[in-house]
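Form predicted alone, single chain, as C-alpha cells, below.
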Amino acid sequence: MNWTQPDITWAPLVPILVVLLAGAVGILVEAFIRTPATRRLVQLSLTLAALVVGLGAAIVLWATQEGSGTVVLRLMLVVDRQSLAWQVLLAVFGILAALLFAARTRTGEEEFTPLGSSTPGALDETRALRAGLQVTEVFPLLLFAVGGMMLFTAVTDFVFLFVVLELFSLPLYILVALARRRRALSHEAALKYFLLGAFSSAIYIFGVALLFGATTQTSFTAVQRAIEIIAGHDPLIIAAAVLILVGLFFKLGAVPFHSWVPDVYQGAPTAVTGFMAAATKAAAVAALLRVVFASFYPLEWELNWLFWTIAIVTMILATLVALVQTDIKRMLAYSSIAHAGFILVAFAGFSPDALSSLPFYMLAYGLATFGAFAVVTQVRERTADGAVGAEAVRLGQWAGLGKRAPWLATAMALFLLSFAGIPLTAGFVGKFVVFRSAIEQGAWPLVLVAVLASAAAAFFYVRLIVLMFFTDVPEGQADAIEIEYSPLTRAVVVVTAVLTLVLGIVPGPALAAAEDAGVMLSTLSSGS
C-alpha cells in the first residue's frame, strides 16, 4: 500500500492553530503550575492572548485574501471569506466568554465549583475551598471548544465534520457540569446534553454512511457532483441528507430537536450558557450553510419543505412555550429556540443571500445573548444569614430592578428589545436582512409567520421590561436581592450593549463586511 503525503497549506490555518495550540499549552500549565492563584492568572492571560491573536490573524487573512479563498486540504478543508467571517465571530465570542469565565463576585466566588464531583456544602467541597482549589481547566476547555468551532466552519468533508463536531462538543459536556450552585441540576443537564448529543451524532453519522453508500463520496463538492449526475435523485440520498441535517439541527436547537436546550441552559453555569447560546449556534449555522450550499444545493426542491416545516414549528412552539416561563434562563432558552426558527427562514429557497445575512444576524444575536446572560449573573439572592447566594432567576425577583440598578436594567432592556427585533437595535437589522433574503426567494408566507412570531415573542420580552421598570419591589422583599458588581462582567455588559446599539443605528460597515463574507470556495475549484 502506497502512502501519499497530503499537501496541506498551513498558513490560512494560523487563527485555528493558535487557539488549539494554546489549549494544549493550557493543559501543560495545569500540570506544572501548582499554585491555584498563579495558575488562574496564567490560564486567563494565555486564553485571552490566544483568542486575540487568533482574532487578529483571521482579520489579517480576510484583509489580504486573494480571490475566493484557499484550498487548505483538497476535498477536506478550505479557508474562504465565509469561514473567516465565522472565525472572527467565534473568536470575539470566545473573548467575551473568557471574561465571564474569569468573573468573580465580591466575596471571590466563581461561576465554577472547585470540585466537580462534590455536592454543594459537602465535606470534600469545604476542604477544596479551604485549599483554594479552582477549576482552571475551564480555560483550556474553552480554547478547545472555540478552536473546534473555528475549524468546524472550514471543513468540507462529512466524516471530518463529524470528528470536529465531537472536538468542540466534548469540552461543552464537561463545562455544563461545573456549576458552583444547583449542582444536581448542573450534573443532570450535562448528562442530558451528553446523551442527546451522542444520539444526534449517531443520526448524523448514519446519514453520512447512507450518503457514502449512495455516492461513494464524503467530500461536500464530490457529493454535490454525484447528486447532479444521479438521475431522479436516489431516495437513499434524500434520506441521508435529511439525517445529516437533523444532526446539525440538534446543535442549532431547532424543534423537535430542542429538548436539551431549556434544561442545559438552566443547569449550566450562566457564563457557559451564554457561550453555548451564542457560539454553538453560530458554529452550527456556519456548518449548515456550507453543507447546504456546497453539497445539497441540487436537492433544493426535495429539502425546501424540511426547512419550511422545521422553521414554522420552531418559531411557533418556542414562542408559545416561552410565554409561560417564569424562570429567566428558561425564558432565554426558549427565546434561543425561537431564534433558531428565524435563522432557518434564511434558508428558504436556498437563497445565496443567506451567506451574507446570517453572519450579521448571528453577530447581533450573539452580542445580545452574552449581554443578557452577563446581566443574569449580577442579580443574586440574599441568603438567610445575609450572604450572597445563587442567581435570582425567577421573574418576580426582578421586580423593581430598574430602581435598584438602573444601568444594569437598562442594558437588559436593550438586549431584550434586540431579541424582539425593535428598530435602532442590532436585532432589528439582523431580522430585516434575514427576512429580506427569504422574501426575494418568494417565501413571504414563511416571513409572515416569522413576523407574527416576533410580535408574539415581544410580549415576554416586554413583560420583563415592565417588571423591571414599572413594578415596585414586593413588600418585605427589598433585602432579598443583591446586585453584584464584577468589573469583568460589567465590561462584557457595556461592550455588548454599546455594540448592540451601534449596529442598530449604523449597521452599514458591518453589513458591508457581511456582504464581503458571502463567498464560498469549492474544494475542487483550485484544482489542487
Given for the second form:
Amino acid sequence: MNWTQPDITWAPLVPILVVLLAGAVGILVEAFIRTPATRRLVQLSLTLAALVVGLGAAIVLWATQEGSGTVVLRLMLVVDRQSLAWQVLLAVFGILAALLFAARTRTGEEEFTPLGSSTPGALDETRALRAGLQVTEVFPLLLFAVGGMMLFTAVTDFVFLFVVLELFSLPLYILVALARRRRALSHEAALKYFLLGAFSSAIYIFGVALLFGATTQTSFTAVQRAIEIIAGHDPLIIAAAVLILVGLFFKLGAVPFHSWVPDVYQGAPTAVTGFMAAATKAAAVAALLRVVFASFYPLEWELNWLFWTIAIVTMILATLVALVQTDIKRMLAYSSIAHAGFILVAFAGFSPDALSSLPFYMLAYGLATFGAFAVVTQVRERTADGAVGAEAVRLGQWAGLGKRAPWLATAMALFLLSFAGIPLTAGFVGKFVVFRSAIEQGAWPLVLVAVLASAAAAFFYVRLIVLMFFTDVPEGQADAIEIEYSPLTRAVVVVTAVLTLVLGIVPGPALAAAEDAGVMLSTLSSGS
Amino acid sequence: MFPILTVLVVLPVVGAGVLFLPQARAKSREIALFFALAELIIAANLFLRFDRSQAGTIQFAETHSWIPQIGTSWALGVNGIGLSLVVLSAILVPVAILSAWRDDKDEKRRATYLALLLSSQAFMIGIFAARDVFLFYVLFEAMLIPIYFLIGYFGGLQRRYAAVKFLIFSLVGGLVMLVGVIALYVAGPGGEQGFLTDKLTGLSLSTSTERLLFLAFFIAFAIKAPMFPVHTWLPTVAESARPSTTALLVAVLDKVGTFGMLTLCLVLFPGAAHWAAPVIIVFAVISVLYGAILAIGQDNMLKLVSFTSVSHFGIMIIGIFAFAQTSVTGAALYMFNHGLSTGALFFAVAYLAKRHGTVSIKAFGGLQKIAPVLAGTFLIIGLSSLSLPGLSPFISEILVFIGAYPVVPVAIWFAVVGVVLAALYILLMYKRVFTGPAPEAMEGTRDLSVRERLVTWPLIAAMLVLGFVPGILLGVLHEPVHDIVTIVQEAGK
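With the form predicted alone done, generate the form predicted in complex with the partner chain in the same format.
Entire complex below, previous chain first.
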C-alpha cells in the first residue's frame, strides 16, 4: 500500500491545537522548573493563556466561518459553527476550572494532595507538605482534558471518536484521585470512574465494531448513507446504534448508566467535580448531537423510543433519589443526572432545534454548576485545633449560612434557582428552549413529565435555600463552620452568578449565537 | 410616549435596591413609604389619564423587543380591568408598609422585609399590565421568590412549612402552565412577537388542543385564586405569615388567578371555557360553601379570614364563568372591592394580634368598651366583608348574582347561602371578640393609634365611596368585560 501524506488544513484546528500543545509544554515545565512556587505560577499562566488564546481563536473562527463548515482530515473532523460553539463553551469552562484548580485556602491549602501516591496522614505526606511540594501537573492534565473535549465536538468518525474519548477521559481519572482531604473516598471514586469508564468505552467500541460489520464504514456521513441504503431495517445496525449511544449515555450520566456519577462527584476534588459536571457533560452532549444528527438521523423511528424511555426514567429516578440525599455534593450529582434527563428531552423527535437549544442549555447549566461547586469549596469545617478542615458537605452544616455569609448564600440560592428553572435565571431560558423544541415535535407528554420532575426537584433545591436562610445556626455549631475566602474562587462565583442572571434576563444575543450554531455540516444533508 | 407602565414596574425595584444598601437601613420605613407613595401618585395619574370612553382598548401600550428568538417582547398596556388592579396594588402596598411599621426591631430585617414587599409589588403590577403571555408567565413565576421569602423569613412558628407548601403548590401550577405557554406559542403564528396576546387571540385550535391548553392555564390560576380543592396552601400561609404579608397576598396577588381566568382563559380559549364552565361552577359553588362553613368553625382569626376569601373567590369565579355581561362585570368589580375589604380585615386582625399576641377568638372578649374606635373600625370592615349595602363589596356580589342567575340559577341559590353564612361568621367573630364582659387580660387594651387609623380609614373611605358611586370603576370595567363576553358568547354559539 502506498503511503500518501494526508492533506491537513491546520487553520480551523488552531483552538484545539493551542490547548493541546500548551498541555505538552506544561509537561516540560513540570520536568524542568524545579522551584514549586515558580512552577505553579508558570503552569497557571500557561494554562490560562492557552485557554484564552484558544477561546479567542474559536471566536475568530466562528466569526469568519463561511458556508456550513470545513472538513478537516478527510471526514475525520469537521469544523463548523456547531463544533466551534461547543469549543467556545468548553474553553470558558476550562478557564473557570483553571481558576478553581488554582484556588487556595487562607492557610495555603490546595484542593489537591501534594503527593498522589501517599496514604492520608502518612509520614511521606507530612514530609511532602513540609517540603512545600505541589501537584502542578493538574494544569497540563486539565489542558489535555479540555483540548480532548474540544476535539471531541468536531470528530466525525466513530473510531476517531473513541480515541478522543480516551484522550480526555484519562486525565480525568487521575484528577479525580487527587483530592487532598478524604483521600480514600477520592481513590475509590477514581477507581470506580476508571472501571466504569472502561466498560462504557468497551460497549461503545463493540457498537462501532457491529456498525462496521453492517456497513463497512466508520465515518459519520458514510454510515448515514449506508443506513439510508439499507433503510435502517438491519437489526445489526440498530444494535450497533444502541450500543454506541449507551457508551455516550454513560458519559452523560443518564439512568441506568449513571451509577458512577454520585460516587465520583462526591469523591473527586470539588473543583474537578465542577469541571466534570459542566464540561464532560457538555462534550458528551456535543458528541451525542453529532452522532444523532450527522449519522443516525435516518434511524429516527428506531431510536426515538430509546431517548424517550431513558429521558423519562432518568428524570424521575434522579429526582426521587435526590430528594433523600444528605450530602451536598451527592445532591448536586443527582441533580446533574436529572439534568441529563432534561437534555435528552431535547432529542425527542430528533428535532434539529436541539442543535441550537442544547448549547444554550449547557451554557446555563454549566455556569450554575461551576458556581455551585465553587461555593461548596468555600464552606469548610473547622478542626478541633481551630484550623480550616474539609468541606462541610452535610446538608445540616449549611444551616444559617445566609446570616454568616449572605452574599455567598445568595449566589448559591441563585444557582439553585437556575437549576430549578425559575424565570429570570439562565436555567429557565435553557429549559424553555429545550421544552419548546420538544413540544414542537409533539412530545408534550415528555415535557409534562419533565415539568413535574422540575417541580419535585424544586423541593430539594428549595430545601437547601430554606436551610441557608430560614434556619438558625444550631446551638454550639457556630464555630464548627468556617467560611473560606479565596479570591480566585470568589471570582468564579461572581462571574457565574452575574452571567446566570444576565443570561436569564437578556438571553437574546446568546440565543442568537446558539441559533447560528444550529447548522451542522452534513446534518441531514442526504436526508433533505 | 412616556413609558408610564414601565416606570410603575421599575420604580419599586429601584426602591427595593435602595433598601438593600446598608446606609438606607436606619430610614428604611420612610424610604419604602416614599417609593410606595410615589408609585401611588403615578398610578393615580394613570387612572386619571386613562381614556374612559375607550376603556376596552389597551392604553399606555409599550412594546419593546425582548428575546426575539423565543418570540417574546416587553409588552405592557392596560385596559380597564388591568387598570383597576394596578391601582389596587398601588393602594395596598403603602398601606401594608404602614401596617408593618413596628413589626421588626432589627433594622436589617425590617429593610429586607420592606424591600421584598416592594419587589413583589413590581411583579404584580407587571403581571396586571403584561400583554405578552411569556412576560406574564415569567413575572407570575418570578413573583414566587419574594413572596416565598416574605412568608418563610417573617412570621410565626410554622412559617417555613407554610413557605414550602406555598411554593410547591404555586410551582406545580406554574410549571403546568409553562407547558401551556409553550404549546400556545407553537400553535400560534410564532415569529418574533408571537407571544403577544392580541396575536394569540382568536386562534383556531383543534378542540382537544384548546381544552388541554385551557386546563394548563386554568389549573395554575385556580391554585393562585385559591379555589377548592387546591386552596389548602392559603390557610396554612395565613396562619403562619405576617398579617401584612397575607393581606397583600390575598388582597392583590391572588387576584392574578381570577385576572388570568378572565383575560387569558376566556379570551384565548373561549370554546374550552364553555366546555369546562359547568364543572368549574360546581367547584366554585363548593368553594363558596366550604370556605364559609370552615370559616364559621375557625378559632384562629387569620385562618378565618383566609377561609372567607376562599368563599369570596368562589363567587368571583361563578361570575366569570357565567359568561353574562353583568356577572362578569360584577366579578371584575369584586376583584377590586374584595382587595379593599379583605386587606382591611387582615390589617384589623393584625391590630388585635399586636395587642395581645394571639389571634385566637377565645382569648378575646368585651373589647368594644375598652377600645371603641378599634371595635367600630373592625365592625365596618366586617360588614363590608359580609356585603352590607352601602359598602362596595355589596354591589359586586349583587351584580354577580343578578347576572349569573338566568344562566346558572341553581348555583346562585347555593351561593346566596354562602352570603348568609358570611353574616354568621363575621358577626359571630365580632360578638365573641368585642361584646360581652371583658376578660382581665383585655384590660388596658390600647385603642387605634394614629398610624393605624391612617392605614384603615382610607380603605373604609374607598369602600364607602365605591359603595355609593360604583360608577367610578364600573365605567372602566364595562367595556373590556363586554369585549371578553362577546368573544366567549361567539364561541358558545
